[in-house]
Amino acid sequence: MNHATRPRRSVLFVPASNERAIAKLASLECDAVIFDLEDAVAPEAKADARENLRGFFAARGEGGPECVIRINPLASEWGTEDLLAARACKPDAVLLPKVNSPRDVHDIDDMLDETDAPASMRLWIMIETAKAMLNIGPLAEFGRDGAARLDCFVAGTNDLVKETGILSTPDRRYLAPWLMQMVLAARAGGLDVLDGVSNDFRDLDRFAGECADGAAMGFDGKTLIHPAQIDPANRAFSPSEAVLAEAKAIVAAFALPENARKGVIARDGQMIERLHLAQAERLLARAGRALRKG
């Protein structure tokens, strides 16, 4: 399956040190899991956390959620060992935190290539520093580079709030401009982009509202910190029946023999271009994948 068609509506962070949480993953309906070796794991627990991941991936079967491993920054004392452990586990992707510049992406790309990591092993990066925001355009360009592995941006909203000192409000009014900038850059680079976590996992009404806002901004999905957040995220980031019907109608219209060579067609008083066909096909592919998962 082309990675671009994978649904990433609900992406659950799981501490790699938490064996109980890892054991429960088979019963969850999240689209992807990020096994965290960074913030969620204490320094003294990192070696055991790597062993937990080796055991999980050794027993991993076909199907199931997309599996990603978040390592520590390469410049940290744990980064290189984390990357080598992740490479051996063969996850679907490696998530690099604290990215500041294109050089960070170059470096991990080179390290994965040098260790003969399969081309199918993708790279996700956290956008969680002021420097990453200033470099968001050049970072997104890796999505257009066929030799690069970059696949997805992940908004690190907690770190952005901490680093910049902006006020964190329920409506995220001060974060919104940066979140929209992430979406714009991701689209320019052909990347997926995931909204940041919501810290109060008990307030599911507020969480659902945040998911709705994220979907309206154009995010592909949301990162989660608790299984209770999976279902609201899946609902919010799934297309409505009306949207699916419109996408099917666009595909059907371009499939008509008289439209086979046309770049633009008229439908219900609107001009529909080939780019709308591509969007409709991508939406239907993802919706189909999500339906098969359910």
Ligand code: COA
The other form holds:
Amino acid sequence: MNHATRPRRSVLFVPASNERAIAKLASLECDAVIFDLEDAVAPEAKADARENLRGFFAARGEGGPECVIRINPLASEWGTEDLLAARACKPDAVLLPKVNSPRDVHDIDDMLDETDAPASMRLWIMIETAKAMLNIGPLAEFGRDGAARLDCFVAGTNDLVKETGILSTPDRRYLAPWLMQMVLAARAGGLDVLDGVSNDFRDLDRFAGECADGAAMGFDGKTLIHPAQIDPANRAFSPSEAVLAEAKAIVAAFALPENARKGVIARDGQMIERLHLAQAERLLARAGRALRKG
Ligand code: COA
Ligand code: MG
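The form predicted on its own done, now the form predicted in complex with the named molecule:
Now the full complex is given, and it begins with the chain already shown.
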């Protein structure tokens, strides 16, 4: 599937060691699931967690959410085994944590190629270290490299707070510059970019506010830790009726025979260029897929 039009509004983390949570997935309406083998799984539970994933993916049918596996860093004691187990599961993507530099992306791309992983198996990376922030531009360039698998950045806000020592505030004021930098880089590279998790899963009003904030910053969706966060995220990252109507009007305006050869037209006192047409078409394609998911 063309990732550019696949909705990634609600992306739920599930500890791969939690069989009850995995069983719950069939009833959930999230756009994507990230099965975690890293921080949400205790060292002594890693082997069982991989076994759970084998079971889940062996029984996985057509359709359903996009399925991603977060492995441990390749340099860790679990990394290689995780990567091989993930590869065998045939997920839609592998998510690599603690990425620091382009070298990390090259290394995992090479390892996936060496295991003959199909090109359709994509790579997502966590942006959660100070070094990744400093290398964000070069990391995003993989998005323009047809041979590379990278197609999504995931903001790792808990780790960024921990590593840098910034104060975590409800309005995320000290994180905001880095979040915006991730969005900017993702756009430069043609990548998707997902906002970080909100740890407080009981206060859904606050959560809805954080989703609205993430959508306003330009994120494509939000990573989640609890099923109760799915609906608010789907709502916040879906275009409003007004935005959809505007997009349809732009497509219709450029479809008129008299506008076929025009690069710029006027509509209701507003200048519309072909870049707005491309933007409108992408928005409608993505919204259409989200609707068909039901
Ligand atoms: N995915 C799927 N199902 C989940 C879930 C998740 N992330 N989190 C909770 N559930 C399920 C529970 O299993 C429970 O199911 P049940 O109705 O069959 O009993 C139901 O949702 C209600 O859960 P609740 O009791 O409210 O939460 P909890 O105390 O069981 O779990 C957390 C709370 C935070 C431990 C849990 O949500 C979690 O592990 N989240 C993911 C953490 C993670 O992956 N972190 C790494 C990335 S930041
Ligand atoms: Mg992390």
